[in-house]
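We begin with a single chain expressed as structure tokens, specifically the form predicted on its own.
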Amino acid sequence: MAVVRDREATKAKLLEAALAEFAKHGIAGARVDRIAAKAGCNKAMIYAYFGSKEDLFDEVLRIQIARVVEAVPITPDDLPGYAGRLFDVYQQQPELLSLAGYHRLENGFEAISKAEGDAHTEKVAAVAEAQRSGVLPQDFDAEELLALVVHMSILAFSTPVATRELVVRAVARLLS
């Protein structure tokens, strides 16, 4: 009798096994082995499926960005809310603050995954708009400024006082 593999259900879990081997050791630090053994399945299946891991993990970074972009949508009318958002998300979900600084130094600083850049590219556009119709100041350009507000959002993990509501205040200080 053939084993029938159910491809999807194989590929989901070998991206959530890929999630937490990628952010706890990043693309060099990661095994195949590892991914392979926790998903239950043949590390053939990574190559077959993903072509490589670098190419594993670029897919696993591209559905944890676009997770938080569906999420937490940029607010421009409301950049304090969307830095507190951001911090709560990442707070449930730090693995993607994980892959995106193992992406960052295994690649360069310079360097944004495409999913990265199409998601920052939206909503600078979003923050443009909002500078042009007056709803935000533009004491910064748009990419400052959606630059200031991600980063303070991120504050938790660099700082212990940080907290959801030093965030939003914090942000609404800099659009005032």
Second form
2 protein chains.
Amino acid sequence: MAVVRDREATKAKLLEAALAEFAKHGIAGARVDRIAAKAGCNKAMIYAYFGSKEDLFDEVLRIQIARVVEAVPITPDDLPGYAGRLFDVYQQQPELLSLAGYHRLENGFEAISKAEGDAHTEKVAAVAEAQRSGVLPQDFDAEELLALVVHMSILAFSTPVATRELVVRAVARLLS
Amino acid sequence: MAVVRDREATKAKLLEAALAEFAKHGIAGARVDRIAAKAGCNKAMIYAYFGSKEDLFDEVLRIQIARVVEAVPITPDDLPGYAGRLFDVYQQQPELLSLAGYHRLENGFEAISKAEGDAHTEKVAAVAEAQRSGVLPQDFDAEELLALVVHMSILAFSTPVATRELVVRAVARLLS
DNA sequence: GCGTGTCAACCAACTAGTTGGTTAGACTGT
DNA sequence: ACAGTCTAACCAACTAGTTGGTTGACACGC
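Now show me the form predicted together with another copy of the chain, since the one above was the form predicted on its own.
Full assembly next; the chain just shown is listed first.
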């Protein structure tokens, strides 16, 4: 098999391997040797392309968050559906939930990526607007309401009995 | 200063130091040397008393879970209050939330301690009984309802805007 | 002296990160 | 088309430091 020298392809392979490794073992538990082996290239490539193990993690997380933010736009007039779609994404890509979980545990709330922060601000504004126009109940603060909905969407993180229907029904009940 | 030779006291110090270390860094990120140093004793003690790093983690988690299970008995006729009390415990001892989070991420749902499992079964039964007697709505399965309540109690895991009042109100809304 | 608790010193295995040198493939002038 | 040149992707082998875990000697109370 001919050796392919393709910067972007190699970076993509490393990112894919890193996603699996970090999701399974967290930052501290991940091994750069395993990532390189799985990507089928040398460990030095990680340092050439990403700088360090932590930088690689940050990049992987950034990409995954961006993917979700893009794939699941908020629908303030249908928050149960929004939670359901988030739930779907987490079911299809459980790595994201693990990744975010490890990131939260190892870095706390402070180290939230800018992309996520901006998207969050926009979503709070959208919820607040929907509250003003009467589509959503006003007895929860916009930020709190969004937090509740998002938290419900990660129900699968805390229990194996989580189902999409349960999440949707629970959010609907919160809004009643 | 005289050296104190007290098996139980040393074990307790190690457990306390291990709790802090594991909560902060997880299993993979925790360092036995740091645990021993913080406990003010040699790391050989960890292996004499607990066998291995993982065994020590298991013991720490077991103790913390038992503490919560005992400190916060379920009150099926007041699930908002139950969630609130769980929230309080997690606020007072954030280590438990981290510990459980790491355990869940690194071992999945399979490796749940027997103590937790038994307590859970009892709680589901208590919720089901309350549903039969009409104290709780019956449109959620007992297991699902308990999962929702417990999940709400760990709201602080997913958002910094979590407050006790928010958790209590959200659970109350779920039951309406 | 004896059993128990303690620890400094130790080790083999492993870790993230580096380096010197190699080579595929694109570009060049002819 | 084609030999010569250069750039950048690539990696085996290495370094320096860290890791979980062990052990033999010592300290203490009886």
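Here the rigid core means the biggest group of C-alpha atoms that line up within 1.5 Å when the two forms are laid on top of each other. As the structure is a computational prediction, the values presented were derived from the model and not from experiment. Numbering follows the first chain given and starts at 1.
Relative to the superposed core, Ser133 undergoes a Cα shift of 2 Å or more between the two forms.
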